[in-house]
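Next comes just one chain, in structure tokens: the form predicted on its own.
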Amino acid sequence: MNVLVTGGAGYIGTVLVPMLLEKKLKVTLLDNFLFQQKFEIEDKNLKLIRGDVKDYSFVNKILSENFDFIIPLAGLVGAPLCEIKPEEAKEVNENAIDFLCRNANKDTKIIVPTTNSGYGIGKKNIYCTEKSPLNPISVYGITKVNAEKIILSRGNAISLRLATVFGTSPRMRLDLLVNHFVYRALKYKKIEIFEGDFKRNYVSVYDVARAFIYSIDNFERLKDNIFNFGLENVNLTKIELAKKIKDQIPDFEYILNNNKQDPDKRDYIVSNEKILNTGFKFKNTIEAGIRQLIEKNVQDLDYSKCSNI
């Protein structure tokens, strides 16, 4: 089979496309390698594509090819980056979705990363399902909540309403919460935490990257479909989050401080229930990903080439 993924390059690509290189599936890579990073794999399944998914010609002379999958991971991901560039928000997080869905053979299968962000601000102690109305508060949660539709419209897809990611990965974010949280409790010792009973739900991304491998080995079965992708009995407060760090970092501080507020509102439990139904089974907890981060010491890293703002 062949694959395009856009994006390939970032934090969840650079996880899934070794994965993707193992199955012998036959890979084409395009990233327009905004943050330098390298790709460093060599495998004779491999084309590796220099581009922009916003150069609408360029891309379309790679749709040629006719995939039997598309993965469009490229996107500017969070809310802090989408509210400093909304329009390149939407162009590319919604606009080139929509090109990809009507440019892109009938027959091609698309699996896309969304987000459980759209759920905005949810109510107390009852969980977001995938029948839960969507209220999103952010940029990035209005652009991916459209493009969800657009894709959904088009049929022949599945997408993946990812929980706030974490863990290791060869193009590394650290600002992301749990890895920005670990990073600051080795470098700094101490955390001040805005809001901290606000909840959200977490998965690590080396889980992401097997479920869009189960994803294309089960298509024919989940297509059609939209999936909260999380670990379910993971719905932390920030506080809970920093108690389970201090829990391996002993010497953390983490310091509430009542008088400012999170940009972020994000505020909700979310349901897994869908997808654990289909026998999917998640391997990393996070705690387990807290001491990869750990031993990878992520305090030594830039920070400023990790972030994505």
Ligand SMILES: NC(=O)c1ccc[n+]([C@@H]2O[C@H](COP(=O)([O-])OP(=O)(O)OC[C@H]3O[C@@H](n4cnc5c(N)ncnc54)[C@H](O)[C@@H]3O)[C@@H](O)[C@H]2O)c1
Given for the second form:
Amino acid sequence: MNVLVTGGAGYIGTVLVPMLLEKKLKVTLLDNFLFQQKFEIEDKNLKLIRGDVKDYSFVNKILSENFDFIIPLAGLVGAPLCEIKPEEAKEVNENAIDFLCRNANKDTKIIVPTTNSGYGIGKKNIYCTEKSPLNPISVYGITKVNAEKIILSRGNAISLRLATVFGTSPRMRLDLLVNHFVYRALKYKKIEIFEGDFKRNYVSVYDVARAFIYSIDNFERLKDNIFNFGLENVNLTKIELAKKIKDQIPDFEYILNNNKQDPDKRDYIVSNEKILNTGFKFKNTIEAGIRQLIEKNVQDLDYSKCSNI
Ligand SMILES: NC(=O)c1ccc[n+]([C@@H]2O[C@H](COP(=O)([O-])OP(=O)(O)OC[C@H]3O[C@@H](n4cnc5c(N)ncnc54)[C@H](O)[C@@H]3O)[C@@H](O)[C@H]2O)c1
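Next, report the structure of the form predicted in complex with the named molecule; the form predicted on its own has already been given.
Let's see the whole complex now, leading with the same chain.
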């Protein structure tokens, strides 16, 4: 089987690609190395192509290979980055997906990561399920919701609505909430929290990579479905998250700042029952993820090289 992974040199991709290679799949990785990130994976089954998903004639040539699966990870990722570059966000997150859908062989199966931030601002104590109305409030959320619609209307696809991802990766991102908080707790012994009561759902980058493998292995059973993908019962306010980190790093303080706003306004709780009912088992807890970030000494990383903004 051969798999095209766009954006495979990113935070999720550099965890996923070695898992695909371990399964002896042939992987074609297309990435424009937007962050000048290092890429150190080598394998006889890996074809690395430096290029832009917006370069349609180039992408068309790549698609002539007829892939069994496409995993489109390439994107401008995160609310702050998309706020700065709204047009490019639409081009990469939405239009390039549309192009892939129109031009890939119709037998090619697509597994796309979308985001549960599409739920926007939820209702207190009401869990968002895959049937809940979508109400994206950031440019990022809007482009991802539109991409999901495009992919599902094409068919032969699965959408994984990811929670906020945490954990270590060869292409580390410290701008993700859990990673960011652990970095600041270790480096500055202080976290300033805006909108501390806003709730979100979380998931480990290792489980996210496992979800793509699971989707490949169980495609026929899962196809043409949307799945929320986050840890069940890990819908935490930012304050609760800070407390969990304090359990493992006792010597930092967190300060609530009610005068500043988070550009990413999401506030909701999510049910992940649907993916659990298919038999998927999450393996990585948030406590283990925090421990791995501490063991990895993330405070020593250069933040500017590990952030999408
Ligand atoms: N990390 C999360 O919390 C999270 C949550 C929900 C969904 N997602 C989705 O997962 C996917 C991967 O996210 P990530 O966290 O790995 O982000 P990332 O920014 O680390 O990875 C994105 C990758 O896409 C590449 N890229 C950007 N523009 C490109 C272009 N025009 N052509 C080719 N490559 C391009 C970048 O170089 C990078 O390697 C994205 O689609 C994102 O929306 C991530």
